[in-house]
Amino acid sequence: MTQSRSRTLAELIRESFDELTRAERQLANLILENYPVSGMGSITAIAKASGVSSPTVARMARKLGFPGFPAMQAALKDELKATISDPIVKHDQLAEGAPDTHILNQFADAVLENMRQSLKRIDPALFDNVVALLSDSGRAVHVTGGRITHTIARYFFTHMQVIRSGLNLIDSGSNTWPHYVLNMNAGDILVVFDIRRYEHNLIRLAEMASGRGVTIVLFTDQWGSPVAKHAQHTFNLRIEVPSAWDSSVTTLFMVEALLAAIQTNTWDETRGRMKTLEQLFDKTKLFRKFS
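Now the structure: this chain alone, the form being predicted on its own.
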């Protein structure tokens, strides 16, 4: 396999997992368990932690397209820097090599590439499983996000409210989370949105929910929020654009695709809810009517 900068180490591992030996899979699972921190030690320390030999670590690095372990770890360090970069650092890095084309074209190219790379790496079976889960009216669905991603969480929540009952939007403030966790039951679903500069509060919430037997669906970036450690279903989506901020376009695309599939899956119930909702809107005179 040829190494590509367009792919993270985690993506390379997932794509190559079936080709790895039993010992290499053991090592791969260790790296993914607390990614990317778990890959930052010496080759000896990583080998010992995963219960394999140092040559196994070097061999897996070569299988993933790196000349050896040092090159793989260097790539991992670059990823770690990327995940903790603040908006000013990101802007300055982009400005150094910015092309001469108009920002509209630069941005469009980046978004389209994000879409291509994300779709290429999403298993349709993962998508279908999440649709089935969220279509199950017997499961309560709890939704939350971070400082920025809470906006997407609210968007998803608002549309899901129309489709089915049993929805809860969790406030972004951690001081109220115990109240929400109190009402979570085994088999419920927690949908979490968390991208780089991952938020400690979301990780803690996911840990608490997981402890109560809640199934977690995570929307994150190509590097992967630590929430993934507790999640049963994770969408790794590309977010980089020529901006100090990250892009939500691919995440929003995935949300809307899920909403469309869930709506189709539950149309008999959804149609009735929509009809009732329109009658309520008419009574409130929320929308302008044209006669």
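Numbering follows the first chain given and starts at 1. Note that the coordinates shown come from a computational prediction; the quantities given were computed from them, not determined experimentally. For the two forms, the rigid core is made up of the largest set of C-alpha atoms that agree within 1.5 Å on superposition. First, how it differs from the form predicted together with the DNA.
- The rigid-core alignment places the CA of Q73 2 Å or more apart between the two forms.
- In the core-superposed comparison between the two forms, the C-alpha atom of E269 has shifted by less than 2 angstroms.
- If you fit the rigid core between the two forms, you'll see the Cα of R59 move by 2 angstroms or more.
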Given for the second form:
There are 2 protein chains.
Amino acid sequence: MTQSRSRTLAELIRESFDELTRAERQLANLILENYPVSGMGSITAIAKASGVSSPTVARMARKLGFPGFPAMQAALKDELKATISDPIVKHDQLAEGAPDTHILNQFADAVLENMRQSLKRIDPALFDNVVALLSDSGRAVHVTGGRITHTIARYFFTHMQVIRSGLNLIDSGSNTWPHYVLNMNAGDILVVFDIRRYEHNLIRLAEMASGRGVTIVLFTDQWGSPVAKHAQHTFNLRIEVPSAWDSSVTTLFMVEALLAAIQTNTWDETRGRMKTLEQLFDKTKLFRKFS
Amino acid sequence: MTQSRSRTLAELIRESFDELTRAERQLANLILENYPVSGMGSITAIAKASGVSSPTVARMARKLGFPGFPAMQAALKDELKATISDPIVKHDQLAEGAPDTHILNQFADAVLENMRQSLKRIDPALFDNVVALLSDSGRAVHVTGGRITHTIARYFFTHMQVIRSGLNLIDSGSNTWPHYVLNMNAGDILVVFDIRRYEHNLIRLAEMASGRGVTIVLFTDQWGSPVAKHAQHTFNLRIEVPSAWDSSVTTLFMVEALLAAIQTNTWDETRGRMKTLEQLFDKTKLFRKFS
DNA sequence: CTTATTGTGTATAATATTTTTCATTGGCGC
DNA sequence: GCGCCAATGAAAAATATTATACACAATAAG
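Let's see the other form, the form predicted together with the DNA, since the form predicted on its own is already up.
Below is the whole assembly, all chains and molecules, this chain first.
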């Protein structure tokens, strides 16, 4: 991974193809043939594959202007990196008028990258499985989180309550949480949010729940909470930002996406519940008519 | 270049992520981060890049079922070969393996667009002003939100409590909120979260607070809550997603960015508070030492 | 709190890779 | 045909990479 060259190796080879000797052309053809993968092996492998000797490979690398074969391969890897990496986050300044160094832009960069990386490593099957699980109205759903993540847990709880019945929010902070375990039955689901600074209480809770045959869905960070040992479904999300704290944005995103999917899935039941809720809101005059 | 495996290395890593140790996870993250290019270097290079030792890399290769590191890398190269030569594979998909129409990708698109649009509209000066305002320890800060946004308000409150003193969380849902107004003095700040389905209570609360000379900071949607009439600083954020509900992701992002900025701004005071908090946590043994 | 277990990095040995050296081959002009 | 010179590969030397051994640290268990 050295300096980035203006020309690709392929261009370089084509340009100097005239100056290449017989054996070198043979080699050049191999490299271009399945570009750039063919150039990924060791010098010995490449030499053997193209039917030339390893010194020939090294000599060509020199001829093309590299200090040696490893440098040429490094250039090839850099190229590949540039090709593979998708341009989703390649945004120009987000908050207009603010310099790149403004914390708003720095933060935005970090959060977008977190989302991109998190999405990349989510298995869609995992997502679909969890959606199906949480859509099953036969299973009670218990939700809990740590000191910070409890707000996310509550967010999930509040929305899920609209979607379906059988929801319980467990306050892991208090000493009363063992009581909640009593209400858990085999087949129930425990949704745990546990992000860095993994809390003892949550691990114990997961252990106990697991012992009672409860299926555990875990939202944790890229390093993984110890709760994962007991969880059947684990979401590993990126949470790092330039701040003294971790970011919950990706976690919230995942929760919202799940909610949207579950809601779609259980629309028949949900529709009725939402309608009823609306009527209740009307009666309590909680909201403005419109605005 | 060995046999082609049924599962990709990425899948293999994700599958056995639970069984991986701390250092191995660190390494796994690096490999997945810029997959598969990050795994192309030498074992030494990979070890250095992920901050672990080379034996750890070799050990993980074994753990994943390969005879050694070179075999794992060979598998990776094979994968790359297969991927590159298949022009159908799209690299810009967010959740790999999920079609464009999968709700996860649709949701991600919407959320990312929301963030871009919201950031474009934010005046950095507004941001900076609010940071300065909330950094002023002479002013008490009152925080409140609606039915859904209350969790975001609580999130803000929890973190701000670490940063500074003089924080109050107002439960707008109960009937007791007028009591809170009694505690507000001229120069205080009221942070209001009010997203679509603007609630009566919040408007009244803002009116009253405004009457007492309280400065109001409002987080609302692109259409604007009526609270804006009384607010000195208003953040208009995009919140629409393909779901029955609005998204709070952008709002949470804004809150976190603010917290990071304020925390940086008041570091002298905050540092002491965080240290004290750590010691309290130690005493209560709330967290695991590390993991 | 102490002891076992597991995880981790440093140092080192084993192995593979890359480069250099140098003898051989083959083309080309005379 | 003969001699010159670039091209090439075999083999060895230099270098880098990978695997192992072992000691220390962290964690879990008693």
